[in-house]
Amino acid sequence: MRILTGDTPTGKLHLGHYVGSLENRLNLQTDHECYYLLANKHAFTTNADNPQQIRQNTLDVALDWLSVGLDPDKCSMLIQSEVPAIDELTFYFAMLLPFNRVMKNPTLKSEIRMKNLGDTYPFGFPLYSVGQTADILAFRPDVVPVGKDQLPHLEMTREVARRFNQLYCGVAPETPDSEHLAAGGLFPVIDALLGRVERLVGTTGPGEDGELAKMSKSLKNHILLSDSPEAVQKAVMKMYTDPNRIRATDPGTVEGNPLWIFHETFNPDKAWVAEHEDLYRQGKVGDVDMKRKLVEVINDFLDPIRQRRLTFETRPDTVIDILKVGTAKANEVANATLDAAKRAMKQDYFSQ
């Protein structure tokens, strides 16, 4: 299978990114043809006045990828702005999506609200969601590993693939998604692959809606993959738990408690977790001791990532070379897709 996924570089990655998508990328890279995209142009939607920061964020995310174990011998890591075919496909795909459909994308609406953009966002902000369809379809992948909040973008991608195949390739509207390629379509109607944890909660308490917020840098409720042991300890020891548990001997609630969500997600000793969740419910173990154990668990998880990071931090030219090689391979695939799309659209004027 061919795999395509990526990240918009808005800063260093955190534990939510790992369980939401990075873990799947690691599992897929050995046996599949994988392309992992640094969507640096999308970062301009909210940070166009700070291109140097976008550049640094792009390199930081690449370093995060290499630190968690993505292997350039097994996958291709690419920089979006260095693949021109994506831009041309974005223009064509924009003609297949009504503007009001783009603006109804719930992820887009949520980002406008969370980032307090009001009606001041640039035209490029809604355009980036169309661009995401081109990011994906330029590589004609079978599967796209994503976090749950990206599913609306993938549904738009599926709509574009269907529309293009019907309009330019003669695929009948009633054709099942899985049969579009066999029916002569150019683009697969892609499938999503969600992470082991679809939405990792943050370390702080509920928001105004009473729900636990997902881990997010903008909400400052995150633990970065690059955090030091001291930073992990500080974040965990301040972690929100059961607000109704006043004393360590009070019975505690496990369900919906970030302390135990993190143990269930990152603690490899499942028997210990089950035993201590039961003790917690009975008021026989305290929050502080369970947090100390979680500090140990997360730092054990992050230690090999930290070691790999040190290796690549001292070799910045190597990181650039890895991206250059991956981007060159990506251009071959994306250019072939663009050529095929222009033939289907009767816009291949100079082809032999």
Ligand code: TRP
The other form holds:
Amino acid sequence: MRILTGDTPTGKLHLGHYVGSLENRLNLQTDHECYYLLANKHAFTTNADNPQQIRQNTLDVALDWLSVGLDPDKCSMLIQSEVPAIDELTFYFAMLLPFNRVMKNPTLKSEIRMKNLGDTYPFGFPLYSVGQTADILAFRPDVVPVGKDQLPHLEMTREVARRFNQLYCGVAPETPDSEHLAAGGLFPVIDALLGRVERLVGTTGPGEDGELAKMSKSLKNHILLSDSPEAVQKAVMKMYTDPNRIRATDPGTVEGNPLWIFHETFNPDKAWVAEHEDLYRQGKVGDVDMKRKLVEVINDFLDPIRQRRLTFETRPDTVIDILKVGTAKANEVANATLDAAKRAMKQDYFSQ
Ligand code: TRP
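And the form predicted in complex with ligand TRP, for comparison with the form predicted on its own?
So here's everything in the complex, that chain up top.
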């Protein structure tokens, strides 16, 4: 199978990114042809006035990838802006999606709300979602591992693939998604692969709506993959738990309690977790001890990541070389797709 996914470099990656998508990428790289894209152009949607920051964030995300164990011998890591075929495809794909359809994309709508973009966002903001369909289809992947918030973009990608195949490859409208390639379509109608944890909670409890907030840098409720042991300790010891539990002898609630969500997600000793959840319910173990244990668990999880980071951090040229090789490989695939797309659209004037 061929796999493509990516991250918009808006800052360093956190534990939510790990369980939401990085973990799948690690598993997939061993037996599949994987392309992992640094969507640096998408970072210009909200950060065009700060290109140095975008550059730094792009390299930081690459370093996070290498630190978690994405292996340049097993996958290609690429810089979006260095793959021009993606931009060319974006223009054609933008013709296949009604404007109002793009503006109804729920992820765009929620970003406009969450980032307070009002009606002053640039034209390129909704365009990025069309660009994402080209990021994906340039590689003609089978599977796209993403977090849940990306599903609307993947749905648009499926619509573009169907439409292109119908308009330019003679695929009949009633063709099932899984048969588009066999029916002569150029683009696969891709499948999403969601992470083990679709939405990891943050460390600070509910947001304004009363629901536990998702881990995110803008809410400052995150633990970074690059955090020091001390930073982890600080974040965990102040973690929001069961607000109704005053004393350690009060019965505690496990469900929806970040302390236990994190144990369930990161503690490899499932029996220990089940046993202590039970004791917590009965008021026989305290928050502080369970938090101390969680500090250990998260630091054990992050230690190998920290070790790998050290080896790359001191060799920035190596990181650039890895991206260069990955991007060259990506260009071969994306250029071949673009050629085939132009042929299908009868715009291959010079390739007789
Ligand atoms: N929009 C994704 C994010 O915000 C990043 C992204 C860009 C992406 N292009 C992609 C993800 C293609 C999957 C496939 O993180």
